[in-house]
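The chain below stands alone, shown as structure tokens; this is the form predicted alone.
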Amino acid sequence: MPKTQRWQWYVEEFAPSEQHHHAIDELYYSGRSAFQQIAVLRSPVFGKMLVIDGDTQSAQVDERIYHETLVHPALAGAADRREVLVIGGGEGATLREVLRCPDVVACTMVDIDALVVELSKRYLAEWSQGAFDDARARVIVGDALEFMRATSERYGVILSDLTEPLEDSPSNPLFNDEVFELIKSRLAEGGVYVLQASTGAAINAGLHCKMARTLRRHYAHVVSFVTHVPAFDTEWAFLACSDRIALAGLESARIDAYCAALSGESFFYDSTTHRRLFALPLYLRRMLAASGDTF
């Protein structure tokens, strides 16, 4: 008989009631730092994984349809994709997604956690493949918010890739009507911003509505996007807000010129992908129509 695996696992739970376990080829990094605990392991399936606070953040196999869904609807609709925030972004692949197009002259990414950086390039360099190397690329590692209210500049695009807004989370303190009207003054005319925001599955598309909803406030536009990440093992969703421009109804030749004009070859993000993306399941309409909570 064939010898039996003897695999440890990294256990993330969804809920006390639900986990889902990860084989661990290889463990890499296992800390704390001045901010969050952070884990760089190697699943066999899933291959190299970030984990922060016990959730993953993203995984060698898909991390593209995750980062390239966050970043190229905003950028396929921006006016003007010149300068790009990025909020947070640690791993680097949300900086290097926004790189790929040649229109943009600079991206800043404000990230507050230097370890994440630092291990990110030391272990996951697959994740940015040179973007923080790129001479339009300016990182800081600091204070988003710090940051926002010591600048003047104002950019076409702002991408959010932050962490979930749980109570332990250093990115709690980034979600509510405070910081979105601070965000929001440093938009340029016509200009995007868009935020990973949590989960979009039936059973927990709470959160996720409770931002929609807090967004309203802010903006003409706000509109939600989803799509399946395997290494999450759910429904992500993400925020489309602007005072110009919906994202939901680009036209395709739009989108085409646009993922014509990128470096590199795309794995998810086309224009049927960004229909899909935009094609909402039934019981999200109907609980981002409903009244409830806000930040």
Contents of the next structure:
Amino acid sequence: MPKTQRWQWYVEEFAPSEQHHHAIDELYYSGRSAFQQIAVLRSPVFGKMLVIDGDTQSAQVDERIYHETLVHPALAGAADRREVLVIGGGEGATLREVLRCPDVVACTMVDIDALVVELSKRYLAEWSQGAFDDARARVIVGDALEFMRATSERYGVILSDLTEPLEDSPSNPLFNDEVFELIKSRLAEGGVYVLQASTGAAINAGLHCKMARTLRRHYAHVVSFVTHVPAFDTEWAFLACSDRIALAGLESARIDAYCAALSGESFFYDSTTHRRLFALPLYLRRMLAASGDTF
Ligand code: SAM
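With the form predicted alone done, generate the form predicted together with S-adenosylmethionine (SAM) in the same format.
Starting with the chain above, the whole complex follows.
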């Protein structure tokens, strides 16, 4: 009889009555920064994982599903993708995906937590793959809200890769009308703002719909897109906002040309995946159409 291995567990609690247990092969770091609780660990199924305040941020085996989805529809559709701003994104994987596009002249990334960036460089180099050292990258450690208030720069694409806006999270102040208007003022003409926008499953799409309803007050086009992210154990939702570009209807020829120009090989995103991302299930279309909470 093989000896039963005695595991240590990382338990992600979705609700007081719902948990996903990940066995831990190795714990690289566990501690608190000035802003949040951080852990970096390795699980047998998902590989290395970054966990903040008990929530999985990304995992080695499937982070490309999340990061390619966050970045490429926006860049494929934007009128001008030379200047890109990433808010949050401490692992450096959003930066990595942006820099795969040869049209990008500069990508500014602003993350509030130096420790997340440092741990990502030390333990999660597979995520950034040299992006932090790319000559086109400008990495700023600071509050994205303060950065956007202070700068007069405008960007063709703004990508929000922030933690969930839970009450005590440093991302919480970035989810309200005033900040959504500030972000819009930092977009260039015809610009696109895409945000990771919480869970999109039938049981828990409430926060996503609240974000969508609030953003509709600011943009002519606000569209949701969703994909399953195995490490998150649920459908994950994103929002694309623009006054000019409706990403759901982007022509395949444009996406194919965009993808063909990217450096390296994609794992998830192409024009076929684009259609799948924006083809929303009926329950979500109904929830998005219903009136309800806003910020
Ligand atoms: N994929 C993730 C998810 O599903 O929630 C988000 C990944 S990324 C690690 C989130 C980053 O947002 C963290 O590194 C955190 O430090 C950063 N962050 C939170 N609040 C921020 C703020 N006010 N300004 C800049 N960065 C912030």
